[in-house]
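First comes one chain, alone, set out as structure tokens in the form predicted alone.
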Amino acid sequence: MKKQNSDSPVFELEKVSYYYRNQQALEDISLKISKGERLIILGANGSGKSTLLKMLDGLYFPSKGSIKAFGVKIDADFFQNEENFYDFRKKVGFVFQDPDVQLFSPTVWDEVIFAPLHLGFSNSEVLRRAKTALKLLDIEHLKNRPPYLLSGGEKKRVALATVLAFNPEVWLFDEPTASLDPRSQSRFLDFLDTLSDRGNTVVIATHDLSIVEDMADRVLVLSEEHKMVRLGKPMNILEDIPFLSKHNLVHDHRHKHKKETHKHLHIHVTDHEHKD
């Protein structure tokens, strides 16, 4: 993989579309993501957020258009080259929405050493990285536990540790706050702050508006027609209630009190917060 020019975007998408079994999942997406940027991909369920993340991770390739990562076009041919494959996988980490999809080893320790071990790090470096990841995420006590016996929040932290252990430049998160209790969500947001402080590029796909203001430099909004309908600053988008309503990110919520019924806006967040 060629060395990236320091001024090049981390990712550059040009007129990207993707079809899944003849069904359109994304249409005509053009986007540049800069090094160290925090981008949130916002959209209702089924808008194509996860598909876009998987394309950035080289798991899917465009049906139309092209994607560059670190200044180099990525496609099926690119990943056929072993050097390209390992170089890219060291630079980009993906945290799936459902940790059960990501966790498959007999113990937490086996999970955390898996990626650095297979990415060619020395044994001593693998051990150092795994111990550091467990400590930073405060899961050292889970080291010998099988992942399937962990709570949802613990599984999420183990999933983070599996990526942290190989310390990628870019982190991709798919609905990271889904199903988290308040304490686990707070820990996750603290972790995101740590990544930002380190200068990592962070891309988050979510419909959770509660994390947007604090966690994003820019917000990309996908419509239910799988198109990019807005790209801008978080508050400019969050304050545009008609726009959010149009794209199914807020809605009128009906309440009945005795004989009277009234409505107020309901914002889609994980802790069911209401905004009047």
Given for the second form:
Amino acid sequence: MKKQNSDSPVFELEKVSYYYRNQQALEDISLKISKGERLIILGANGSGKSTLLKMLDGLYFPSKGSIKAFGVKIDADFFQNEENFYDFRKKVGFVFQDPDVQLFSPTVWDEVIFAPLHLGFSNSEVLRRAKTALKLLDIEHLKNRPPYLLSGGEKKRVALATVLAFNPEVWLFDEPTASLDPRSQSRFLDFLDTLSDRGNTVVIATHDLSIVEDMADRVLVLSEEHKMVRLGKPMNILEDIPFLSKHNLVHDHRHKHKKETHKHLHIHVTDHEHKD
Amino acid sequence: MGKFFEKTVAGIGSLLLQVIFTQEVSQKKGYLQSLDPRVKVISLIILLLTVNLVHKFLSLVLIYVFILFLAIVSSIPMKFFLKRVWLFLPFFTGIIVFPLIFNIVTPGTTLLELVNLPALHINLSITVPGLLTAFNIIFRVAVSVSLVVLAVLSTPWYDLLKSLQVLFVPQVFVVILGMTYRYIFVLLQTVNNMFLSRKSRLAGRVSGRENRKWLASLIGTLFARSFVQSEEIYLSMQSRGYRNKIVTLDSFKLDSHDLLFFSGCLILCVNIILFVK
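Follow the form predicted alone with the form predicted together with its partner chain, if you could.
So here's everything in the complex, that chain up top.
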């Protein structure tokens, strides 16, 4: 990639809008993501989180506005250039929400070597990277399995391995904790910690508030009208319950304390007091 | 219609079980499993050609004995292997070769006379050469099918596909077939869930018309879903470096065992063709 500046933000979005066949998916997003940052994109279903991630990964291009990655504008022309394509793809990895979309190869092994092989690493390097990824995620025993014989949690781990195999600087996750059991979820959070310790930039799209406090440096909230309504520190946003409720991120929760039933907005990460 | 539902759900279940079983057998530690799939496919094709070139029944028997021996040393469950070939095949092939047993098609020594009306010039009987020819064909088909079943059971599906490249099948077909096979399971799972979710909400009788409507919408939904999913898959491939050109890592390696097996098969076939015929 030419003109790259090491001080420039990893991503720089300027008034980005996106339309799917005339249907609005994102409206006027401006944002900078710096190196090593952990950003969580919060939003209800259909708010445009996945679209935003796909734009960061250079899979969709803005209908209006522009996106710069590592200081250079990325658009269709940018990816036409082979060198740009491979350089960008090596730097940015995307873990899709549905592992069945990510696991398209016949076996786990073929899946894990796919990225290093297509990104042009040498054969010995492909093997080394794939083996390391399998080992780090503790899935060496699944190597020869076809994807349809994997459990949901195993599929998610293989999906992580497919990206880990090319070890990108930037990791994009779409709903990573959806349908994970508690143990898999805690494993995943440990994995995120490791990425952060290594200085990777991490962007996560989710509506799972339980991971926000621990995992985010900053939080971006998308409204159901596909606009950016908040960008700030996690606690400031988590404590603003009326705001979260307005954007469909918390809900009324009715439950019993001894014999008394009461109702309040439901959020696990902040305390609430009960009358005795 | 109720039966139709049950049958579909049960059918999907048993198909998955069979696939899992085949997968397990193909990954067992056995002789054929240890061979390079390319060598295996070529050797089995040579055997297949021989089966269909030779005339004598003895040749077929010799090759079948060899196949059974290979099945045993490859820990292929014998009962399953025999059932797979002999349960339905004689019946279906039997229908095709049925006319062969009569004197009208194969004249010769009569074994059993069925109709004899000399005044009308009608004579229908089963002949000995007719019966032998019919049996010869059934056996020939059974031996051929056994070879194919042996290849399928001892090789993971995708290795089998990849090995087709030695037979000049273009790589793009191999990749597309591989992905098709992969996503059949995702679609099967979806269909199964849709059937079950409908079943869980059904009470009482539903008219045929309603059911047909539902089936049509199921087909539509599946089509739309697979379309959306195929777009997502393409994006996920792009995201990991795919630029409309598939790169593969050739992981197959030939060694002396492969050459030994190949030459063994070749020598067996040449000898059978030349000397037993």
